[in-house]
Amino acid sequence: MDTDVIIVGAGAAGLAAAKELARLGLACTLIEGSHRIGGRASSTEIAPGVWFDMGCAWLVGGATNPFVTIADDLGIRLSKDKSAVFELPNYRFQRNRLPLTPAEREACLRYCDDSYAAILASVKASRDVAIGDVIDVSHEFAPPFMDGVAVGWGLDVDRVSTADFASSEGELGYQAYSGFGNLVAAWGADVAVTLNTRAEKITQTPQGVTVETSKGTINGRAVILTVSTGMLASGEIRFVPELPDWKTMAITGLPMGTENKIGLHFDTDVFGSEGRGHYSTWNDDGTAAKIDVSVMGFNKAVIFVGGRSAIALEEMGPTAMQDYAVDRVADLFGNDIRKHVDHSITTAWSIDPWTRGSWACAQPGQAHQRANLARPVEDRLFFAGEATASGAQGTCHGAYESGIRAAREAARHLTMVT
């Protein structure tokens, strides 16, 4: 036997599982198909000393997020004094290039409150249906709410479960000045990982499991899978025997949504001290976006687009995505900003080969599948990742906590059979 536990995927879940298994005194082998650790946590410099998070960017929930303590221990600076900017009452709404009047803003926030209430009422009545079935999608102020769902869940309101939406918790919280992806990479740097090693086939044996990889076969007593539902659904990892129907139904019920981001950097401060904030902007022609006009003091804006719009833009390519983003920032600050754009970065999460999307989103009627996705198969195959979390689904800390949970489940089983 090569190891006690084989872990597939070195994102936050896999790294947390490896650390927890080490704490429990069990040996593990952690493999990662890509060239780096961190998974959907990845930071790239958009300009010297200015970081852009390709994936997760917020320590959701603020002070309660476990990565806050991790960051403090590592001496990594967080925007702890900025979190209130990202709360709904402090959003800046702009329609057709004009800020909402006080009366319009009040009506917009009231629509949001009414929509949240309708979603909660649906769940209370045990109706797990599409969000679009319970809100007024024709309302004057439906566009920013629906855009928020698409950005926050990666799917549009006709495809998002009310129960899954209602179970999520926490405000956007804090950001890391040097990038959340860099924070995760620093935290995981002490974990041994075999990179550029794809899992291709997982076989249950009388002794445990074998994982056939692009670099050979590994034998273990159990395996923890932390890959996305997009990867599980792709068929790129074969299972012998095949996964049971209840597990494949869970994977199907939790498809990947897509949120894409465009980062723009400017060669001067085009925002001014009063311009920095979190915006929801939309026009009557259907164009819309959420925009983080960097509250941390950088000359940077991050434009968020989700659901069908995100995929359509992604298919048009990086230039079209950049043009769309510049147009949306110009909606806020005027056309003069265009000549000051000096760098841009775009994401393409729906075709990312290691995830096939941004995060798992429960289809209407399928919120219960998160628990089924988390359930072990034959006490040999254990599952972790943000898709298995409820409450912290779609978040880096949800993945982190799931890795610890799966490691403890595997350890309990291995201890019992020793």
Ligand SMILES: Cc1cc2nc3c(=O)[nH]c(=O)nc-3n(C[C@H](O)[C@H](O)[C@H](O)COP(=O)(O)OP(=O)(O)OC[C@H]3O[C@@H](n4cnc5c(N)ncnc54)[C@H](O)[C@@H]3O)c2cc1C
Second form
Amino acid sequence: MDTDVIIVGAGAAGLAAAKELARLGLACTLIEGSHRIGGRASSTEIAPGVWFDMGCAWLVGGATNPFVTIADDLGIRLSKDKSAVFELPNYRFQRNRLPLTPAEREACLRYCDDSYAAILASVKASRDVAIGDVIDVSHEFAPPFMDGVAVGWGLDVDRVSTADFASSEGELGYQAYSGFGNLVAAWGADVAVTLNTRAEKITQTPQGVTVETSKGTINGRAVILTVSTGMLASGEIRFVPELPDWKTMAITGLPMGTENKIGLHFDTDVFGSEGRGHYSTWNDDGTAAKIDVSVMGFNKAVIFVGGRSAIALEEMGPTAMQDYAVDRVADLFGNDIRKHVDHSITTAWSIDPWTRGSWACAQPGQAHQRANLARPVEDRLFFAGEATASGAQGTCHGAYESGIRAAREAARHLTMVT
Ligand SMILES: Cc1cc2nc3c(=O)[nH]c(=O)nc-3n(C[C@H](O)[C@H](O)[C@H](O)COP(=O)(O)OP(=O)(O)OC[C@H]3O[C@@H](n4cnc5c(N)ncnc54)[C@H](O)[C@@H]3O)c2cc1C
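Coords for the form predicted together with this ligand, given the form predicted alone:
Shown next: the complete complex, the earlier chain at its head.
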């Protein structure tokens, strides 16, 4: 036997599982298909000294997020004093290039409250239906709410489960000045990872499991799979025997949503201290975005698009995405900002070969599938990753906690059978 546990995927879940197994005294081999650790936690320098997170950026929940202690221990600076900016009551709403009047703003926030209440009522009545079935989608202030669902869940309101939505915990929280992706990479740097090694086939054997990879076969007593539901659904990893129906149904009930981001950097402070904030902007022509404008003081705006429009923009390509983003920032700050854009970055998560989307989102009626996705198969195949979390689903800390959970489950089983 080569190892006790083979872990597939070195994102937050896989790294946390490896650390937990080491703490419990078990050997593991962690393989990662791509050239780097972190998975959907990945930071890129958009301009010298200015970081842009391609994936996770917020330490959701703020002080309670486990990555806060990790950052503090590593001496990594967080924007702890800025978190209130990202709370709904502090959003800046703008329609057709004009800020809402105080009365409109009040009506908009009331609509959001009423929509949340309708979602919670459906869950209380044990009706796990589409959000679009319980909110007033034709309301004057439906566009920013529906855009918020598409950005936050990666699917549009007709495809998001009310129960899944209601179970999600935590406000947007803090960001790391040097990038959440860099924080995860720094925390995971002490874990031994075999990079550029793709799992292709997983076979259960009387002794445990074999994982056939692009670089050879590894034998272990158990495996922890941390890949996204997009990867599990793609069929790129074959299972022998095939996964049971209940597991396949869990995977298909939790398809990947898409949120894409466009980062724009400006050659001067086009926003001023008054302009910094988190914006929700929409126009009658159907264009909309959530925009994080220079909250941490850099000359940077991050434009968020979600759901069908995120995929449509992605298909049009990076130049179209950048133009869309510049248009939305110009909606807020005027056309003069256009000439100050000096760097940009776009994401394309729906076609990312290692995830096939941004995060998993439960289809209407399928919120219960997260528990099934997390359930082991035959005490040999253990499952972790953001999609298996309940409450912190779709987040980096949810992935981290799921890795610890799966490591403990595997350890409990292996200790019992020793
Ligand atoms: C645009 C975007 C914005 C986000 N914003 C936030 C946010 O603000 N806050 C937050 O908390 N979360 C956010 N998230 C979600 C967060 O990034 C993820 O939930 C989390 O990073 C997932 O970690 P994971 O370990 O479950 O999966 P991953 O990070 O996807 O790790 C799985 C790993 O498996 C590897 N892999 C895949 N297939 C194979 C294979 N066959 N063999 C070997 N390796 C394989 C992948 O390369 C990957 O490294 C965001 C995500 C996106 C995309």
